[in-house]
Amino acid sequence: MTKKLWLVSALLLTFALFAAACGSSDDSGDSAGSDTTEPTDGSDTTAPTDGTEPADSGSDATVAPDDGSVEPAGDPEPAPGFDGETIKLGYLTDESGPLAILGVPLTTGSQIYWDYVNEELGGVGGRYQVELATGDTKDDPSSAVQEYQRLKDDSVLFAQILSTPPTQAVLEFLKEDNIVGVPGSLAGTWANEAVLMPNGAAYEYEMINIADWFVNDSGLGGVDTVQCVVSVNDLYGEVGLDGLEYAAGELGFELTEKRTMNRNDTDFAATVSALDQAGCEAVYAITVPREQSTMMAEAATQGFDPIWLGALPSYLSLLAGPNFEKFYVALDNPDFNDTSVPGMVDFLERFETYKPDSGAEPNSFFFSGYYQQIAVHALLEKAVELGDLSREGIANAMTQLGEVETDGLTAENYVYGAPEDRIPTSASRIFVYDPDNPPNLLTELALLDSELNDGYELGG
């Protein structure tokens, strides 16, 4: 379904309950208490960043009557992962493989959210406090199964999986066992997943937005520019092009050269050969950091200098430098240093508070490992409220929670619901290298929702 069919499906619902409320009005003097009928994408809802509140009682899904005859939700009982006082999260994450590089921060991102609810604000619902539970995939489909079954007795739900072919391959277990779990990639396929709880833009939009600004909004170049791509051979490189092909066609260029790369490659004198030699201009980067930060290399050894257009996971500060003065990437997140987003101000200040490092500085895996757990956390408040922390009450609890407010930490904010009431976020950031604007090396330069997500259809 696309972006626009949601919004739409999303209003007409509204207006039909808004409908069948007015037309009973006249039936009962007390009829203004005795809907008990919600809507079904929780779109009145709001979560907080913050943790300060629960999350909005309005989206239960019934709404007690005036005389105050149901009673609250009581206590959650005990579950699996859940003892009756702690909360375990597990998180699969890649601390010794090809992607520890990023799966380090973001487990560290993730642990410092959650030092922040425990110490400040009591813990989940004032009073449960949380415990992550890490199991390492070395970014392996099979070792991410084993660390699953590990772990799946004694967490509430996976609160990160890292990097598309390990979500991939625990996708079909979390099913079998109802268990929710957030994936640590951008794939857009996961939106359609009911037991995933996806955040940020998806690698397609990604790719059509950075597009769309480059042909149209850059002064980079234009639709006669020679545009090539390089793309990782798995679902993230797949799905990515997909976006990327699409946008292609609706802006009138073509794509002269397609190169596929794997994770853990080290040679790329033939890619970037091939590219010198297809004449490509501009090259649209939809790989991993290290990989990317090598083909680079040899670009610069070769003489090739085109420009570079990358989705989020091609680039990490820590290995960036003059190599990088033309390459431009799509994200998420603001600019560490624009303190006029409130959500980034409360990041900076619990990252300086929490880091384990001190000499840490903050980039773009540290902040995404904090800011899924805003998703996360508003989705235990929901479940407290409702009071079941079980694995069927987390799912439940998921069907009912609606919009999470970030405070600006991502240009848009996720609707979440049943897969076909989800309004999934599709606006990026556009960020150039800077290697003067520490501590990420970017500065932003665009913020763009293309036209062009609306006639596309995520996991079609």
Partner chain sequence: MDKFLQLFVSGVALGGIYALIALGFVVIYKATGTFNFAQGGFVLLGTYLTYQLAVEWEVNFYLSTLIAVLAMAGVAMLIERTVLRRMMDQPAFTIILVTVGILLFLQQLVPIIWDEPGLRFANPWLGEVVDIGGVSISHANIWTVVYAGVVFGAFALFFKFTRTGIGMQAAALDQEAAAAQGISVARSFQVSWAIAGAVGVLAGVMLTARGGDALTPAIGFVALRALPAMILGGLDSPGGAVVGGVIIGVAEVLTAGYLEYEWLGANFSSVVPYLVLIFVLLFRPSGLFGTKEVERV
Contents of the next structure:
Amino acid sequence: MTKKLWLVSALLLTFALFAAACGSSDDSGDSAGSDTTEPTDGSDTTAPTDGTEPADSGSDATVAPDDGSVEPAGDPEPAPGFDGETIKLGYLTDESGPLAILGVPLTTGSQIYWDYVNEELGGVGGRYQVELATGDTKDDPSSAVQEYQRLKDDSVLFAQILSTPPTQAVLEFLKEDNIVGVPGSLAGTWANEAVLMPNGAAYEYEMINIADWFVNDSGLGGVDTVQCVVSVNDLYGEVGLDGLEYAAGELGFELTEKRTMNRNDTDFAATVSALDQAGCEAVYAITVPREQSTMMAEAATQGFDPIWLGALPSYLSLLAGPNFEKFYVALDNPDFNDTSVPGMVDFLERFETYKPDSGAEPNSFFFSGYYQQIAVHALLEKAVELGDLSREGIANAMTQLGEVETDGLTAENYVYGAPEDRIPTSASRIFVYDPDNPPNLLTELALLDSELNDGYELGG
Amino acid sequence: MDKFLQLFVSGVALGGIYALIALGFVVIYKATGTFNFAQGGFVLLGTYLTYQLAVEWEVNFYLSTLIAVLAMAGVAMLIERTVLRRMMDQPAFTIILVTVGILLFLQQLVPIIWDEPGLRFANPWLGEVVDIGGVSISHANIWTVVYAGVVFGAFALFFKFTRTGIGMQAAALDQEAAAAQGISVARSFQVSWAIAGAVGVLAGVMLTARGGDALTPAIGFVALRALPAMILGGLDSPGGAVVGGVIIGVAEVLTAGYLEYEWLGANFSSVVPYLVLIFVLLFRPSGLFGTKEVERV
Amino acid sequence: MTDDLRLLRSAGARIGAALAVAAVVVTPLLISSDFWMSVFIAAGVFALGGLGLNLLTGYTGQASLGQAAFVLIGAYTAAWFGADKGWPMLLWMAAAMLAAGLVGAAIGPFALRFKGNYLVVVSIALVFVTVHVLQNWDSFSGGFNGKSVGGISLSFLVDFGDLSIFGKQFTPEQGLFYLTWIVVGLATLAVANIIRTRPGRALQAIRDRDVAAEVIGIRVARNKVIVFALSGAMAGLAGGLDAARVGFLTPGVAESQLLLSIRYVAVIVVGGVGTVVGAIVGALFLGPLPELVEEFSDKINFTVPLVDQPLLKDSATSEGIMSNAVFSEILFSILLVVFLMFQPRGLVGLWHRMVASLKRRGTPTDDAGPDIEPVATPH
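Taking the form predicted alone as the starting point, write out the structure of the form predicted in complex with its partner chain.
And the full complex, kicking off with our chain again.
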């Protein structure tokens, strides 16, 4: 008897709730999403803006001047992540995982850029303040997807998705929801994805450039130099190695010893010993900073003293020491003390004004986080101009964006558009370690765009 | 041959670090009969503390290490007093899990106190190398081995000649009997934890010195790689921990240097400690130098 | 039929089960947010893996920090058969369970030789080796670069990826929610059935004294191997469902997988070691914790008096003591330690105690819930 009672009541309850819910469930999602609104704080950031230089505001326009052919549209309608006044941007970054060493300063750099936009330009289009919402992926696809779901209904786009596994994980969701995302890495691999907006030079081009430079221009070596490579076991290491191997083939040298390493490796005795035994005179480092430091220390121990030729992620000024003397690196950004680059002068000034209280020094990672937002800013300006901040509106704005001016912050300007119209940047600057040139401890030696880049197919 | 010697020396130095961490494991195992996963937390927190003193506050490097050693001994004693003391009669796995919880807690203190996700912790030995018979050895590696040796020696003397040490040996064998002899079991627990905290600092500092001075929270995980060293040597044998550490360190480095088969995969050496461990355990379940356990019905 | 119902001994348990079923049916109807669905799917995955672990650790007393390895094996097997080969759902599920179950069975014999502390280390070794294999077995796992699980089939009788009932269209997340929790429900029934029958009592005898269990005629070796296989299979299925949720797999690093294992253990500790529903309760409590902290950070936040700073970091100003992630990790570690110290029987134990004290005030009864023993790991 009780059995029956139990079964029947369960069924009744279930169906009653089912019926009740069916009628009201359609709009409940949106209200759940808007709960997440955080208090706007843009206006009370009492940063000392030096309003004494109105002339400066001209060169501040880092956004590409539009063609003037488009008629200004009406005000954009509210859309996910845009309530009519404030634009919200999602950031999927690593705040507590293995890449926090990159993720934290990248977000800080981005925040500095938007503080500047909010404070000095009055926001996007001069009227829409921008807010950042970050999600911690811990560099793990599972957390990344969850954080993506949390932020997506409250972000007009994802202005930073750090590291490859999270990008790969959320890519399908981005496509499905038609949301634009900015991958924080691997510009080459993502150039062909319509919803992704890569930034800066691809690692493939960086490696081609530094190899070309080393063999032909540096005066440090030539095709006869014994050249070797250490790459990290992930997609970044793989594509960097692919570019390097292509360059080696074209330039006519062999990679005598090829080693790989894992993140979190603590012992490089065997790696260094193998490179030493192979007689390597120059070693390409497609690595990550902490492990690179460890490897350099081990090299010093074994008296192995080659020329190191690194990709951007292999170097972090914070972890570079006296044993980095023969360390060269291919970067996108100019010398931090190069006052001839207007964008760099702006960056340092804005860094000073809006940096966090912790008293950080500018470095490449802050810088990357900052300059990556220039393209996002241009995209948002375009969307506002077209009067549509919805997902479709932004995707549409991307196809019409064209070249984004960075005021010299990148070695070359990226031309955006539909995937087939994009012209990725391929130039790099080559730097050498220089302890006397703070804050980034690097001095620029060359700016080049290897001719070999034209023959290399990205993502191939 | 040069290559072999070079790798061997490097392996011994790596083993020295494993040994230092394993000694921390062993001393607590001797007292309580369980693993202390919080050891990784001692390594991590102790190293950051040393960094704070030596780099931020510009205290002499060796003095900083000493202060951090004492401080971490204190922290470890505090943890023992507030948490573990109450857990003495619990099953082993419960205590293991408590120490895991403490590890997770200690790991989170680092990003709270030290905002920067990466730091540079300059040590006095960077780049200093001696050449002995064609093998170059860094000063950092020599210091690692010296530290491991000194700590091991101090252990041996402490357990043999001091009242507390002898008491701890007795308590490890039979808590009730020891208590009946007037030996304070609680006190021997406390001393064990203090020692574990102290050696953790040395291990972390040496690990960072070896890592080109790059200090990131990831060093807390290295303690996990010392677990095989501890078990290999025998859970309750300090000497075993040293031998086990060196075996694991050398095995790891030599595999990385010589074993290059595609099908073994990149970085095969990182799982070598665990494979060595399982292999040894299958034949000698109590490790190389450990006490045999007798199962009571 | 009568057997199934005998699972639920008291009226309270029956009401509880009915409410649980109703909750599963109704939740997606009330919540359409993909985010919350995803959070509850993840909780279901934790519950499923936790159920398996509870069988192993809670009922049989085998200490393990290896559950993440089985989850990984299940996830990759599901991706290989479900996404790459396009097998139907039931088949890839079976494959995921079989693969993880077989690895579990292979670990079983180690448990005969190693106990307690040693077994913990063997299980850690399993995590290291599994991650290493997945990092390097490119043709199966995609290696370090990972593997897409796109296009995996979620249909059996109905298509859970494109669910439509009575004209109501559900999102893929809602469909997967139903699928996951149906599986959790079935697994709960299975575990409950094992526990209250003869094999279950044999497992508990092994936990309490395995030499003695042997003496009274329980085949300890066989039972241990079986329970390792079962526990692995359930974790494998959990991995398969999680793969469907995330859509992309990477092996990660061994250390992070070990942290995942610890999470599974924490789920049963907080929920209730050695209780059938403990894993579900624990998963619902701990699983969504980090996401709840992220979501409600501005409501949790307050100014800490002494340092005069907000507790949680504002991502805009970087001002504050700790990030949301650090806060939830601290909360998690404190919960783990506090439960182990003061409430080793978990939330389920707490509930039983409350019910018992309420009943004592009313009519006296001896129904204080199942007999729960703390995990014993005999040396």
